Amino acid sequence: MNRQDQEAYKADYAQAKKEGKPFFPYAIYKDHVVAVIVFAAIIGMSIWQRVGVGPPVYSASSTFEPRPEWYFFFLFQMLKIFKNQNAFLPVIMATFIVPNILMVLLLATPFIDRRAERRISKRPFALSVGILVFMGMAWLTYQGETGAAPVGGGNALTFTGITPGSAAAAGQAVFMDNGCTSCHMVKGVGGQVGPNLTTVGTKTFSATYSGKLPVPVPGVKGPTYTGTGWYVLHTQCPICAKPGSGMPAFASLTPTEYANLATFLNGLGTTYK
């Protein structure tokens, strides 16, 4: 802080101290009034929105969607966002890396914005950080409550046109087992982070990529990729097929799994409904 700011701060502080009100009884009285209002609001909401007892637990149920308490909805949604074929990625990102980054940002805010001014209208950086964090938490909480829970297993969704043992059936199993419904919705099941894939097979995609596929798939080669070839390219290298794509690359599948998954996706909304 330079000397001019120091002098201005001292002058403002002296004037506020001269005109201010004493801690007792003014500040104590005001704190008690606020505390009474907060407790009254909590008691009122507890009476208005009672917590009921749900039905008895039925262990054989296959439709139950486990969800955490509301104050963990944001973490629940983050686990879905970072879910990938790597079993450790969602846990590390959602429970360690992202929360710690936010915590460090919160602790560093007073050191970054070191001006003496305490009025909130004069602290745009601190105010902006607080608003952004609050909005992010609110959005994640809302998505965690309203979004579909992650599902797994190849039989979680049923389609007409898919016969057991076919390439499409195997592709559906790959789709479900790799957590694709964490981001994509299909027939009302799944997340909303990525595009809805219910009728993705009705769309035409094309990409030109001169490089080599990370995992060669028989019958799929460039430089022009269309149909099932485009889905193979997009799964292995999303930004190669669609520049700017935020989808993570799935690089651990086998050539047969890539081909089966592409067959399944290419037929959604047309052959498979």
Contents of the next structure:
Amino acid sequence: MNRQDQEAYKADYAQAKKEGKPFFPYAIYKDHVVAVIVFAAIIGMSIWQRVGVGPPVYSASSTFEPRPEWYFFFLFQMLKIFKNQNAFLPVIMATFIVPNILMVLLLATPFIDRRAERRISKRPFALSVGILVFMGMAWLTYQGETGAAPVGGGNALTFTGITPGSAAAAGQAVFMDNGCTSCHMVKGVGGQVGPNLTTVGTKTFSATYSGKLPVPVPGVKGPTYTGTGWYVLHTQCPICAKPGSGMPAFASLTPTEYANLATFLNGLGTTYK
Ligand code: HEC
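Structure of the form predicted in complex with heme C (previous: the form predicted on its own):
Next comes the full complex, and the chain you just saw is listed first.
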């Protein structure tokens, strides 16, 4: 702040102090009146405009679209911008790092901009930054509202080569019912946190793991796991099959469910398309 600004500020301040109203009781009184009105409005709305209870949660639903309330769309969309093979990076970037950098910059503004000037018309830089941030949030909100749903009607997916009642059909149901599509895309349906699995069956996986399988599955034995055996090990213990894997373990299926799921995955892109 230069000398001239300082003088002007002091003069303004003295003037305001002479003419203005004192904080106590004047401003406090006004604050309280507004607070009471706001609370009365909230209480009134909750009495006269009750919000109903939605249908009970059905975890195997294939039509549910996991979207947040509209005022979180900008964060929700940011998760998609930081999508990556790693499950945790998008969450940390979009919900912690980026918002906190912006908050710290906002808090630091009075220390960065030391001029006494407070009229917004004389602060084109601050004004442009403010407008840009709000436009960015509005754009992200719009994208979050109109963008593709992260998880789609996976149960409606059909694969050539899968006959009803077969092990692969049962495996497909295990896949859909356990939320695998919340992270993995299959034939255009699903999330993008993990790799696309549409043709995962064309890959050759192999792992050596000498520990015990958390849930023993008949016919699947170590220490070398390949083919469907690898999928069984990977589902129960991703890091055992792929050191450093960011995928959560699914350790509470039945032996048959593991076997069917492995049959389905092992054929994706080859037998089942
Ligand atoms: C929370 C997100 C998440 C969920 C839910 C999830 N996965 Fe994964 N999955 C990942 C990530 C991330 C990777 C990549 C791990 C790595 O290699 O670092 C992965 C990797 C895989 C791979 C290896 C693919 C390749 O090409 O390397 C398979 C197969 C797989 N997942 C199957 C499944 C199945 C089956 C389910 C459901 C039972 C499931 N995933 C649920 C995040 C998830």
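These figures come from a predicted structure and were not determined experimentally. We call the rigid core the largest set of C-alpha positions that still match within 1.5 Å between the two forms. Numbering follows the first chain given and starts at 1.
Trainee: At a 2 Å cut-off on C-alpha positions, does N178 qualify as shifted between the two forms after fitting the rigid core?
Mentor: N178: C-alpha displaced by less than 2 Å between the two forms.
Trainee: Just checking, between the two forms and with the core aligned, does P124 shift 2 Å or more at the CA?
Mentor: It does shift by 2 Å or more.
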